[in-house]
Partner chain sequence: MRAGSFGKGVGVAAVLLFTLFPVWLMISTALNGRANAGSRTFLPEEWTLANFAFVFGEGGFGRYLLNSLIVAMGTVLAGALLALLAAVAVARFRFRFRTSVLVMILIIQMVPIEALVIPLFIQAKSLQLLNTLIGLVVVYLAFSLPFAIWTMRGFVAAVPVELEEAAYLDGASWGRMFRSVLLPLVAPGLVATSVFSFITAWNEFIFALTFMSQETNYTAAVGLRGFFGQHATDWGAVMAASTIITVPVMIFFVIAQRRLTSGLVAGAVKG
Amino acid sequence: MSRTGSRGVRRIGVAVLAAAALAVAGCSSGGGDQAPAGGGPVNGAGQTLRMWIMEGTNPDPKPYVDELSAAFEKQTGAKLEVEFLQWKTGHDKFTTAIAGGTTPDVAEVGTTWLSEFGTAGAFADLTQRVESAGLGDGLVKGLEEAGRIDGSLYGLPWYAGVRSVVYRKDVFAELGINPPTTWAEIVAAGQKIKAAKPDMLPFPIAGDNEFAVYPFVWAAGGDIATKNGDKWVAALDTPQARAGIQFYADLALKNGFSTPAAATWRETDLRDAFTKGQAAMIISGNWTPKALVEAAPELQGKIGAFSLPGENGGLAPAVLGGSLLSVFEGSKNQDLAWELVKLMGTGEFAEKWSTSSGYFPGTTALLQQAAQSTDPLVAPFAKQMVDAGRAVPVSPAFGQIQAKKTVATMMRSILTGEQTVEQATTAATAEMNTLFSSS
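Just the structure of this chain, alone, in the form predicted in complex with the partner chain, please.
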């Protein structure tokens, strides 16, 4: 979502930490400062604001929404109508609403979507408002960059997340396996589990789960796409990228750690398999352990997490994902909408959201605390995010590529055996290049 060149895997991490350090000194005023951007207080009495939030980020968002609505009504007199969108249908709903001019006032926007919809003119320019509210310096860099188009800011960073591996501590302990630190160790661990627990999937590979593919591409030295001057060129067909994808697919194909049914699974199906006790390791986000235990209370204390390793040690770069809060250009109430964004993106409510959802917050001050956590279900993720967080291409076309499910289609055809890695990556690269060049 952020850094365009993204050559330096660690640059984001460094930037995050640097910004965080700066922020410790300067940026703790967020919550108390309610002065509206453009002068006098915004009176929203009798108005209703509509907002879209993505579902699933927060396992139980109701208390948060209730408190937020109450606080917002108290502050501005306006009512709040929140609707939850699912990630799998959300993109189409955004497109259709933007196309039809029926957007709400405020929405949570995924980092990979912002560029696509922002370029189409869907969002209001928040640069001025962010500056006058004094928020300009305290934002998590990776997210902030995802929110910028041609220098202007179209969203206020809200929360960030990263994917590592969630595993069954009890199974590992029983079989005497240590959390893998190289790819070979992942395979070895999987073999042991496969031999000892034939009815368990050691490492299921979901076909429709692109964010689990990229770490392997990156760790093998490949890239999704590279920027050549002004143009993006897809790179999934390079030998390095292919090697990473081959290893990833071979977890299912060669090693049999997965099931053919998983060829059409989504990320959520992985979690389903895990909570049903059918999976030993899954690639999963830092926000999921809590939800996993909630769905399967019997797993309490049996869940662990480890950072996804690089091929020969170190960490695999992982997609630094997250969301921003944007105001729609079509909103008739942009001042009021900005008040809401500010209320949610800073101070008390930002902290509440990140603690209740398990995500990392979007302001550096709050992120700093999380990065130092020693919680075994937080630390591996925090480490992966800060040390190895990496952005997917920031291009409007990439949102379209995601919507077109190019990578999901590629993985599905590899996992079903319809195509070899070479054929499938060639097709995917061609499709990505068509989309890159048409936008």
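If you superpose the two forms and keep the largest set of C-alpha atoms that fall within 1.5 Å, you have the rigid core. Numbering follows the first chain given and starts at 1. Just so it is clear, the model here is predicted, and its values are computed rather than measured. What changes on going to the form predicted alone:
- Comparing the chain between the two forms, the hinge between the two rigid parts falls at 321, out of 321, 58, 189, 90.
- The two rigid parts differ in orientation between the two forms, with the smaller turned by 25° against the larger.
Could you please show the structure of the form predicted alone, as a counterpart to the form predicted in complex with the partner chain just displayed?
FYI, this one's just the chain on its own, none of its partners or other molecules.
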């Protein structure tokens, strides 16, 4: 997946990318690294390092970039040139730059993009650099897994997000409902809200929101796909996965907590319903509570959050998504590029980006600080990430599966009654396996 939202990835020939990656050697800013005698930071005096950052994660990235550029120049002597890319066109930009040998030195890379481009040979192996810097045991596990290909690390975790449940705290208090800790308690809470407030959707289910489906699959003991040797095999048709999908769908079909229109909703539609006072609970990301209040100031103090519960307690694994920092294989300044990656991905600047963007940092030390927060709109998400964050399949094909909307199509057919869970999961599994096989 890319960040924590679904970022479509067009299918691209890995063989073509692999060949193109060989041409990247002349793509980046000129001049070689010069390590000072006796070790220490790389001497980048007179050099300019180029970087791509994706636009939209941070509502106001300029102050961060200004501080980062000043600190990087002070540390290395090199100047930093940052270009912002749109998520909707970023994939094509990566593809074109790799094929044409015009990549920068460093880039923010969404989690599902890393496997695709990394498998094609576009990124430098950071494994030894990470170990030498003493960072090997300090990275958020789920995000680190997304950065690995065949055991080697091609992206340093930068920031991450996770989904939990955002709810109307005032409605829960009025009806004497405690935040659910099991699936049965979710149903009980929804039934109470439905009876007391017939004009409010207790728990709308968006058909086009695949990252809300997976926690129920995992919590039921199922999986999206499993790896057999070097081959991924889809697993949404197993009894366990089907049980999780059935429960999730039945929040709408059996319990009536949703609306038929939501079969085609995206995550943004859930947030719209919530800000309009039409929904009591929605699955949403840790980056959204602030935006919800900004969109509906009357909700100030009325919003709460709780971690997605497991079937019989504990936490349901939730998709841990976000971005990593990668060094392009063709960069002539890989040592200098690594200095930038370290600066951004650890310590002060990792924390600054987390604070200004609303996402969680990619190091366990900083994430643990967030998990200890007393902020009721931070702690549940941080706990979900620390205790139950999980990566989607790290395969170049998974981005293709997202782009084809295989899971969204599956859920939409279930929620509209066009297919049973068994029929829809059989079709989705077949399509996923076709894409896994052809990747």
